[in-house]
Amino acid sequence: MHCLAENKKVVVVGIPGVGKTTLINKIVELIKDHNKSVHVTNFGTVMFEVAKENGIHDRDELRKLSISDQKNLQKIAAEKLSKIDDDVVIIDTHAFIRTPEGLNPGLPYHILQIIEPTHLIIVTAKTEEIYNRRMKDETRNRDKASVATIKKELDIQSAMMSTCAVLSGSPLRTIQNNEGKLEEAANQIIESIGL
């Protein structure tokens, strides 16, 4: 049996359509079963709360802001997240954000230094499943993508998160969240963070 000596800051990334939110909800249930306090924060939501104070009304507008504005919002969000001290802090975010200027890293070095993650988790799924999930999601104003684009996004995410692991010294694990395998994926993450 493992015990937590310090709080865990678990960064969970996944491109849209991998089922990250559903998986995180399952992980929270399992952590609570271990009698540990858990706090889930969506990095983009924290950024949006700050941006709303400056006139942004739609979360999907964040990626259209200038890179300097996005960096400033990232820094403010990271500082807020770094103060959370539950046993397990799950930071739900993206490895990159598609912007008019190019792919903006979701976890640049200065953000990793502020957050100090203890674990990095990539949630992925079969490309066709991701495509189908995106096509069914009408809750967000997302860019349309092809299967080929999704494959490229998965490759970019992997490269960016590998870099984050090197820069932060945090272990990196990729978890498959395929249809009907939610429990299995959640248990792999719980094992990864030492519960």
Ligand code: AMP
Second form
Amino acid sequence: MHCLAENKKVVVVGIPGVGKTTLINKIVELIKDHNKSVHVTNFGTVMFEVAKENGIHDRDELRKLSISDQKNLQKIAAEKLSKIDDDVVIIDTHAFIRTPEGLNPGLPYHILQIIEPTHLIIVTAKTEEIYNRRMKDETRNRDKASVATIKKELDIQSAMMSTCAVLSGSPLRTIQNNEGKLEEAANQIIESIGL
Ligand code: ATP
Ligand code: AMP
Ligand code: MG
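Could I see the form predicted together with this ligand next, after the form predicted on its own?
Following is the full complex, with the preceding chain placed first.
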């Protein structure tokens, strides 16, 4: 069967510190010679660019804003991202955000309808690895969490992403980003989205 080339919108989620941004940078490095226009975008960066106009100075302050402010920024970011029309768009984001008002879904139904993902990817790693990455990375102000809390976050993420797969009708794949195995994880993603 001959198929028309389909644009791909790949939504990559993972709990803070699992290595999404590092992994996506590695993907870009590995595919630079492929003849495809790939656009990588970070959902939080798009929210942050808008929030900066309103006096926010650190991307890690976004999750402390009121839920209604976060939801406004979330919708604006999704609408901006939906206008990118490269062959492949990779979106670096979260299944949920831990906020003072509770766990806010990163991909509620109305946001999925705006983004229209074709592929959903969960990046995960061993709980201890995630714990250590959060502790070691001084470039960010991540919330401190115990290994037990990280385990719970992984379970919640899995439930939320199963729901996203059903609502969007898009396939869901989980990729292990284990210590020292960045390139392996990047190649698995490249293969699974047919780059
Ligand atoms: P956030 O959701 O907070 O943006 P993230 O998932 O994008 O987090 P990164 O900032 O990419 O996480 O990575 C967190 C830390 O983990 C970084 O210091 C990075 O170098 C390290 N790291 C990522 N992947 C690996 C790996 N496979 N092996 C070892 N260290 C890694
Ligand atoms: P990140 O650099 O991926 O940690 O993103 C920075 C911040 O952006 C996160 O801590 C959240 O506050 C926000 N963010 C990212 N993706 C989403 C999303 N899908 N929905 C709501 N907020 C998000
Ligand atoms: Mg990141």
